[in-house]
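Listed next as structure tokens is one chain, alone, in the form predicted on its own.
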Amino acid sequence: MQFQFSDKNPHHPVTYASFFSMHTRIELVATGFTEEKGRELAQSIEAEVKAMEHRFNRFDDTSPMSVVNMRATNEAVTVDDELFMALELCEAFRRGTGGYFDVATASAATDEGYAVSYLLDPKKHTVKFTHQGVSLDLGGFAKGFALEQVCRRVREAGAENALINFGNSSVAAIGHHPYGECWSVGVEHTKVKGTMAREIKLNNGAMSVSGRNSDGVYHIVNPITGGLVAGDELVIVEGRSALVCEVLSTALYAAPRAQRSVIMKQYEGYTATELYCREGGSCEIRTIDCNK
């Protein structure tokens, strides 16, 4: 862990922390501590993510996501309580999006035109795969999980000002800057590398943007045809949650435009804009609106 800390204001000290988890940097930026706390706060805040990444790893043989995986499909598998509640998220999540967001690869329809590739027990907290071939990937709940869990930490632990980010695609901000109404958070433009694309203004808040990586590879699957998604905007989701931002952001960019619009009236609160980036360093703003 990389961490420093400033008192040269004293009314302001600055607690700074970073490290690598869950294939990303971490960051955290809180104001208000003394450097003892501010180091015990970052360090309990590692440990933590680190063990979420260890919980929902399915590549990792020892995590208790490998072992459903393993499993699953010929029994009923016990797994524990954070667990269960992360796959009874997910899949209020797969209902709430139309089936765009799912961490469930070989997917069956059924005739509500959802796809039900696992069933939980939840008197006695176990998951069973509904048929052959099914496997659980949580990487794309997990990030947005383990920092709204971070946010939580370090709201306990009296930050009235703090901003946290995950590789710059997930952010979440308790407050504001300590001399201004906001955090301000830019978006990089996807084809002039070093220059800001949009300007987001956090209080309180968080937002999560999807689309190509930084190499500008595409990455995210739609779950309803199992391709990769090749559109080459980006999509910004603000709102209150972290969880809920990462989540729409991954299943808005996953599904087709016109569905857009229908997935954004399930989630009141929250915003979404596609952001096209041009040759030269001009943009394009498109607002999905729910009320179409």
Contents of the next structure:
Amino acid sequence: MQFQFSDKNPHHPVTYASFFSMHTRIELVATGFTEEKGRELAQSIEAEVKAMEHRFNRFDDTSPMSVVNMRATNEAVTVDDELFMALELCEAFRRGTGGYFDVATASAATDEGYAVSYLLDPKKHTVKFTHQGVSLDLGGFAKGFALEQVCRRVREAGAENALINFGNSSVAAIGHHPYGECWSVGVEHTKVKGTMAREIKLNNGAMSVSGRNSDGVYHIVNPITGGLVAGDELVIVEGRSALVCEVLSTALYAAPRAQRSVIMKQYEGYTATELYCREGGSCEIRTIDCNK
Amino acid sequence: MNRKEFLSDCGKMGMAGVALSLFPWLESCTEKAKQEVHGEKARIGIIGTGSRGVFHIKNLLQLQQAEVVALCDNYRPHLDDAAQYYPKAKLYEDYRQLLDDKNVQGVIIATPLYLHGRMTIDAMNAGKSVFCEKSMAFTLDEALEVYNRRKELGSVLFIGQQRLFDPKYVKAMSMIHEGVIGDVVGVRNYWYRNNDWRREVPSPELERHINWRLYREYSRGLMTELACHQLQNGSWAMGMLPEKVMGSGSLIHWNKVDKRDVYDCVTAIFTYPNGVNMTFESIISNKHFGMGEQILGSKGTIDLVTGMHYTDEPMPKGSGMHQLVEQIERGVMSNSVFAGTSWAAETGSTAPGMPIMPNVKVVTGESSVGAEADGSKELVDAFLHAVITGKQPEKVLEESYYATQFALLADKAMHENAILTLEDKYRVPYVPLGSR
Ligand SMILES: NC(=O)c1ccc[n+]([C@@H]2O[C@H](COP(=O)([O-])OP(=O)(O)OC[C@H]3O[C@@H](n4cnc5c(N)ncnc54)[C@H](O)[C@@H]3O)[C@@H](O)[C@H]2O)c1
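Alongside the form predicted on its own that was just displayed, please also present the structure of the form predicted together with its partner chain.
Let's see the whole complex now, leading with the same chain.
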């Protein structure tokens, strides 16, 4: 972990920490902590996120997620409370996004399609797949989920103001920049590196961006068709919960344009925009209007 | 006063954390020093109540320690203008009479350049503390004479080099000495305007009195009027003095309009002992680039005019967030942290800069009178403090002395078409800022 503490500005001692987990860099900037407190917090966050990474990692044979993927076709697998809660949330989001957020998109195609791939039993805390070849991937969920946990920890530790960045694609704010009324997050222009296409102002809120990778690779799957989504736009979601932002931006990007406003109807308090960046540097911003 | 003390109580000027040892002349703006003169007033006489004189008057009206008791100008309309601000002040048309006025403790001289040296020496001889507008003197010899006379008499002497009191210069220089931009590898100064530099003349016989700036008989033109401010930057940043000076000047545009004989287009290069060059360029028939002062370092650049810091080093991934740490340290909120769909390494060249301190005041350099918040008021305030205490702050005169000498030397180089070195006889003890 990279850790830095500075009290050069006596009014706002500032803590910075950064580490790699969940295939990305996670960074924290927070004010109002002593060096000791800041370090302690950063270490506990790193430990928690890494533990979560392990638990949800389907590529790690020893992870609870892998155990489910290996055995749930044949039997109902009992999982721990946290994983069960996560799966329940995923299911709620699947329904809440008309199927465009789905942790079972990595599953092999079947004749029955993708509608229901797994069954959760809330009484027994078990998971059972509905057919062969199902495999759950919590990758699109885990970052938002972890970010939410990190925010909770930072808030509980008593940060005045903090900004937490999960790999640039999800950012959550506690309070505001000590010298402003918000934390300002610029969304980078996809065609002109280093320039800002849009500014998002966060104050006790979060934002998430979905689209092609910065190296231009499409990576989000449309759960309904099973194909890669090839949209050139970015979808940006802002709102209170980092998890909802993350899930929604993925679902909206995956969904056809016409479906997007339908999905947004379910999420009061969240705003979503489509951002089209052009070669010359100009861009177009469209709000996904839930009243349409 | 403890030299190690930091300027924490100059918070108002936004210079918290700046080491006083680097800028001893700022001592008077600490709370403690202010207490020292609390309730006391410096009785001031102003010689030369033209546009700069009146600019100072407007500042003096806001300064607690100031009591303007006498005014002098040999051009009646200007004297009467100034008298409106201070109806009780005694009025003089001959500065020597003002110097005889026992009630006057300190004088502010804002007359044409050719008078600076003589008036300063006469005032010091009369036992006055002196603030004289830049440049310090009309010739290299005269500047030295003023310097030496002050030393003999132990007088208080300030020169109107307000950058020394401008918070963003102070902050920037302190960052440069901390090594924030690495080794200084270049210093660029320029000042462009597009106007004739003339003042309105009520009747033709007043042309040379009013437009003294345009004639070599009274002025050294762009070098003493503009360059002397900017020539401080290199020495201040590197802690050394130029070794050789070359330059070229010409009249290319405004001579079509009048009979001026100072250049309207100049370029000078100052080479330091370590080989680093400082440039100064001024053209007054094109204003596109305005005023610029940039310190170029091996790791980054500080733009003194805009108060921005740019880094040359490729920023590590995640540095957008990391920049926030610096913003908070400096007490500023700057450009946004970048978000996107995934990490992209930023390079220094496209990375946006960051303000060096909160509320940077940017001065355009367009006005030939003066600008708000450019250090002028603080400079005069420090002078008032010195008038009361009788103490000359360290280093402040030497910084101004060399600014003048190198402006004059460059002017000489242009006229002689030669590469010049400041002769040893003109070298006075200089303890540069950098030596801690
Ligand atoms: N530090 C700065 O940023 C800054 C800005 C503007 C001007 N200045 C300096 O201030 C000085 C004055 O410039 P200005 O623009 O006010 O010029 P100005 O012509 O407006 O004022 C000069 C005044 O001096 C008076 N004067 C001339 N000879 C005199 C004499 N023998 N006795 C008494 N009064 C006399 C003139 O009548 C005039 O009123 C110059 O040296 C200039 O370089 C400094």
